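Presented as structure tokens, the chain that follows is alone, the form predicted on its own.
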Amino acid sequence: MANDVASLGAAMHPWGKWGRNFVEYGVQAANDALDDAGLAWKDIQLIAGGETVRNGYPGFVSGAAFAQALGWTGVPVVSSYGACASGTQALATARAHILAGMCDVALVVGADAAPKGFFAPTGAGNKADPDWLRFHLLGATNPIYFGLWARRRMDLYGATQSDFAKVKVKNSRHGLENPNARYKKEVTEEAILSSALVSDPLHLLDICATSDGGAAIVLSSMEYARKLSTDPVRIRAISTVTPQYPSDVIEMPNFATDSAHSVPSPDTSFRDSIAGNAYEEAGLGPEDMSMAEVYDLSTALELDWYENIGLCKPGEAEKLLNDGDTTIGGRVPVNPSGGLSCFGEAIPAQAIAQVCELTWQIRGQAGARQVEGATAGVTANQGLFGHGSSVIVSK
């Protein structure tokens, strides 16, 4: 297709809490994934970077400064931020410049040193900022959302806590098998209905925590690509969609909507719009997916994006789960990878980490948790101010 380009090489440094500077885990990402493409630094033409903006948090020039700890060459870089979409931007952006003409290759690299708990508030009382306003006339921090859209599940299709538990048991067992993964511990459901209750619905281990992190891509020609290797991952489609006016369903950082009083709604909402974008761009759909890798910052918002990424239809999700199709081994597996709830967010990587799995799992590289006869995937992510965030990834 004549706007695919190749996952030539990915890597991940293990997520977990290991207190150091960012930086150091982007580049290591950088480099194993530089191995695994079989290139060296100096053959990248352009380095993309994922960022996050905390204060004064040198994420901000995420870009300048892999490049700086990598050893200067004189390529351009650029910086994305789209909160947890900035993986996905900072993909885009890469691709961009490679369809272009601008260069043959590619390094898009994401990582985070996350704070303890959950995401603060930041900045000086900015009273024009949408978050920093919900925390402080809220008080809402982001596991009450997560707790409003539970809430919103189990009034619509009668979703239970137990549906909810079942999504991190069956991520649990996946994460056993992955090496990258935080969190590699079996829970089962009576101990996730026992940890604390954060936001009701939903209990301590329905949410997904703040991690350390990185991942890293690298991007090139499909020509380029084919000098090195005979079959190379494609990567098909990505989608940064928007959402559209009027915004009539409730995300964060915000807590009012529009009014749909005298304009109708879109057609499509816009989580739905945002791997049907990419399933559009990519010339398929969701019946040619063998596994999908999804943002699961609480297990029920996994649910939710089984709808929306057009695995089932509306109400159906808990159906889908409770009959295996989501588990390795069933008929489209979802978070192979073990997801966030194994992994916790390190947001300028998360969105990158998924691309890596899918990498992984289209080579047949993804050991113990290889779904059989992968060929294509799907991912489905969201950042904050509406920021859509989709890759499909294919032989």
Second form
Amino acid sequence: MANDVASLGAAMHPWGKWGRNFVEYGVQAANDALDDAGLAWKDIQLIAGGETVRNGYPGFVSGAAFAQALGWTGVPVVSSYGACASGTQALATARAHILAGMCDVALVVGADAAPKGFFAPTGAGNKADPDWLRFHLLGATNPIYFGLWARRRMDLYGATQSDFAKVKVKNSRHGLENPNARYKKEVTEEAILSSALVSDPLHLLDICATSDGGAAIVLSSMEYARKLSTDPVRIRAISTVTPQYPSDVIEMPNFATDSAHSVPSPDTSFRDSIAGNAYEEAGLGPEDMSMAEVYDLSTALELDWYENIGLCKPGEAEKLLNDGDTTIGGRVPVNPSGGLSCFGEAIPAQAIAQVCELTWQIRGQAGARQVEGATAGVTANQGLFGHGSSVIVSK
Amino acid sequence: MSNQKNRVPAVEGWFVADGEAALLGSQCNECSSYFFPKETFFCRNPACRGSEFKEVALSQRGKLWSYTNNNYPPPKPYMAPDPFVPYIVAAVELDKEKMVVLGQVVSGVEIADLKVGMEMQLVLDRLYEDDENEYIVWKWKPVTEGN
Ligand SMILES: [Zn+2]
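Output block for the form predicted in complex with the partner chain, input the form predicted on its own:
Then the entire complex follows, led off by the chain already shown.
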């Protein structure tokens, strides 16, 4: 297809709390991705960095920080920030350069060293900063938003805390044998339900942690890739959509939704449009997917994504989970990597990490967590302030 | 007995801070879209180039869209009392404006008292206090018999 590019090399720095500079994680992932592609740093024609704004000055210039650490080669650089969607922004920018014929091969890197505990706003005392104001006026932490979405599933669809816990049980099993996962331990439903109730109905173990980690992808034109590989994995679509006005689901860090008073709500909600746009570009549908990697900030949110990426109708996600459809061995495994549940958020790396997982799965290199016969997969992710993020990867 | 503290809005211009509680939003003069917090420079309706707005008091009642709580002290700038008091946050859908607005729920209400779709009423309540002032914010309260 006209918009295909190759995922030629994929690598991650293991997630954890390593206490080092984020550049180190990015450089290791970059070098391993280059090795995976059979290329050297000097072969790269564009470096694209996914960045984070929490880590001070070096975080603002991630692409150049990685390039300097790998050794200046004069290669063009882009740095992308889209919060949790930063990685997809970097991938999309690199792809656009390749599809426009401006380069043949690009290195996309994201890495983070996360602070401890709850994310807190950085705009100290800035009364015009909605992120600062939501903490000050409402105490609206990130788990507050996760809790609102989770409770709505319970009251609307009859979901239970036990359903939510089962998402974590599944993901903890998926991540057991993943060498890059931070948490490689089976978690029982009882352990989840007896962990601290943070934001009712969500327990501590329903909510993902924050981690250090890195991920990198070598992206190239299909023509370039075929010189190095007989059957390169293809990136079929990248969606970076924004919401359509009026967006009627309350999202971080907002105080209110848009008003649908003068303009009716769009037929497709923002979250439905994220993967929807990618399916459209790829000419594929949910029925073509062998698996999905979705943004499980909370267990309950993973269930929302089943519906948003079209695996089932609204209100049917709990059934899909409980029937085992989304477990490895089931019809369409979700988060075979273990998801954020086993990794934690390393913000600029996580959307790239999802593409690494799909690349390895499609090559048949996922070891004990291999999805048998995987031919195609979709990622879904969402960055603060309306950054949609979805990538479709296939044979 | 302690002196009466000044009642100060925790944020200026977002709500009516005396008497009957009401959130202050803005409405586009061109297309009538509502915004909260106030939009004052440009209309966010993509089909509208409006740049003039009037300040409007939003509906004081709405239907509960969802709710949750926080059982652990969040980081600053939330001014958590010591000892910490858990609080509920509600998302309430205003019927006329067709928008969902967040707010804390007044103390004394439990999660088990709430249900999506319930009627909620806006009230003024204390957010935190220091030596001189009591800082006031809007909160939601379930509508029950008699209020
Ligand atoms: Zn307007």
